[in-house]
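Here we start with a single chain on its own, the form predicted alone, put down as structure tokens.
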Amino acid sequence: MRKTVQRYYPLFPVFAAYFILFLVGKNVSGMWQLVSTLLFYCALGQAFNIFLGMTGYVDFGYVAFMGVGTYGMAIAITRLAHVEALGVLIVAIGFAMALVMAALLSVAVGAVALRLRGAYFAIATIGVNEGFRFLIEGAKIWNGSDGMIFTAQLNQILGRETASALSTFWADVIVLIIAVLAAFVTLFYMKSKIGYALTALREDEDAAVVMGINVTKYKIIAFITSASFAGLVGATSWALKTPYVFPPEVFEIHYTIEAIIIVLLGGAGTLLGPVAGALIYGISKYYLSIFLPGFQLLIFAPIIIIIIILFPEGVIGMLKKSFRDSTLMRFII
């Protein structure tokens, strides 16, 4: 029993950070907007870290999975709004649709791209996002470039007050739950055969193959898991918070860039890294946009470069070295 509890020690600081964020947002006036942004970045970083952190592969088409998840929720609400008996169950169906659609897209992309390595994989994924967006717009799938607006349907089936509460508060709570689940899955992978295999291929893929590890199989597992969480994040942060979806917005590549920055800042392949990276990135971006509007990117870019140069293994990677022989190491992974 004791060993089982110790196995999950690294989750304590992660959950503590999320709990503090929630308390600050709920009890400090005017802070919920910032907290909701930080929770989004935490969930995004945790989800992206499952693949980038554990394999070392950079997926530049990651936002496509978020966009597809957004469409999954939108399709469920617009197509089933006339079924009044569903009530709030329609949101659960939307999450199921988002999960399935993101997973199916990841299978299709992974079947081709994951046969490639390193920079070749990164190059192959660059076109996924824009290609899928132009397919939707050109073939007029899901209303094409007109997008989907479903505020009325959401109000109709849930009621105006419930729909408003969902978009202004409960959607952020669900994002928090997704971040918690992503952290739990990450630790589970790290402590299992999957994690050991992924660590081996990240360090030396050729050596892992020689040792008999089916690297393609484990890359696909990490890829699908990461993409599925991205679909849930998109369905919540975009579809539920802003009940509309337009291709140019949900397939905006800068979300992928932000995910990469968050993971690298905090420490790729660490459990606490995405949380640290999300807090550093989110808070800096928020306050720089307030005090230096228009100059935040100009100032923030060199700050990120300096941090990555000084701490190539991320902030948590630095802490792991500092507390290597300390009892705190049981909480940092």
Second form
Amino acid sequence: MRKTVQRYYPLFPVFAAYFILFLVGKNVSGMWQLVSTLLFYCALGQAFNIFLGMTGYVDFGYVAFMGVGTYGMAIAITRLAHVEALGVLIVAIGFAMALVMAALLSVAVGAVALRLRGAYFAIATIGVNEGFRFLIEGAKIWNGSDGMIFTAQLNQILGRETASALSTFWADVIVLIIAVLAAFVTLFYMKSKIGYALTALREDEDAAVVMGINVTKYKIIAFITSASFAGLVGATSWALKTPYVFPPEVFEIHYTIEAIIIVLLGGAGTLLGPVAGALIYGISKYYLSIFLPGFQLLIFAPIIIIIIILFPEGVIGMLKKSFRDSTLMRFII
Amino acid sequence: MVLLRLENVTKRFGGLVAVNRVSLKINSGEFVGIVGPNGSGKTTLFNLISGVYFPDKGDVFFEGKNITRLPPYKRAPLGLGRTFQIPRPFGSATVRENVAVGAMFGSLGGKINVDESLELADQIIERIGLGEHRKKRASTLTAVEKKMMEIARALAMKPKLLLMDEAMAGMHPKDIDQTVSLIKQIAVEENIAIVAMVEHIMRAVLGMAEKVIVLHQGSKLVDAPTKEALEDSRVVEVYLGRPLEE
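Now that you have shown the form predicted alone, what about the form predicted together with the partner chain?
Starting with the chain above, the whole complex follows.
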């Protein structure tokens, strides 16, 4: 029993960070905007880390899963809004749709692309995002490039006030919950055979295969899990918070890049890393854009390069290495 | 009892016949040395047995079951373990975690959980003499320690057949003797058949192999009890050249 509890110690610092974020946002006036962005980055990093961090494979098409999740929620709301009996359940159905659609897309992409190794996988996935966007626009699926606007339907389902509270506050709380769930799943994987298999294949795929690990299976598990969380984040941050969706806005590779930076900055494959990465990235981006608007990327790029050179294993990776044997490390993995 | 059987196995790489119609039998619990100079096809033979390559012709049987086209990850659970010539540790993981991976996905696979695997790993690490390095990252070990860790990792798979690829190259002769006797001891206790590939360290084979298979240019040259094989004139020729006519 004690062992089981100890196993979950590393969640404390993660949840503590989330709790502090929440308190600051709630109590310091004018901070919720920043906190909302940070929570989004935390959830995004934590979700992406399950794949990028644990397998070492870089998916440049990751944002497609968020985009599809956004559409899942949008479709549920627009198609079901007239069924009054469902009420708030429609949002729940939307989450289910987002989850299923993102998972299905990841199975389709994974079945093909995960047969490729390393850089070849990365190159193959670049096409997924753009391809999916052009498919929607070109084949006029889900209204094509006209997108979907469902502010009215959301107001109708939830009532104007609740819908507005959802977009300014509750959507962010849901994002926080998704981040918490993703942290849980990450730790659960780390402590189970899945985590050991993923570590082995990340370090040496050929040796892992000879040792009896079905690497394709474990890569797909990580891929689907990671994609499903991305779908949920999209459904919340991009559909519930702002009730419209346009293909160029959600299938935007910029978000994939941000997710990669967050995971690498904090420490790929660590539990606390994505949180640290999200905070460093989110806070510096926010203040740079206030104090030096227009120059933030110019300043940001070298900072990221320096951090990556100084701490190739990320901030948390470096901490782990330097304080290996201290008791504190029981809480940081 | 025959554990592993190869029947007329051939593997080509382009025009090069790396392994040419090789047939052999390994009995359970047997200790066999595979000997041959550089390029004689030893590593290819190992890769055919562990499933890294599939043969162009011929069949591979393990415990009577045809495994010729079975992917490597399905062979390990049957009881087939191997070490690599150049150690391939999972660098960021600790020694303990490395060895535990062997326990988790080897022949105990479905029957063992993570905690039990870690316990088993601890026992094996202790036995193999890496106890003090248990919590170190594998990437920080010395070359010899990495080799020992690989052996531990393979033993944790609880194999019926262990393929050892030059496992002791680069070790001090004294360490070799110790390691060999330790492995032999464990192999006898757990009834593990060992096929050790040897290029340079004849000492290691002579010490314990019951049988020696000599490969030359992809073909089997000699398959005989150790002493007999090493005295065979063809083997002497392959290794040392023809004696000068006086």
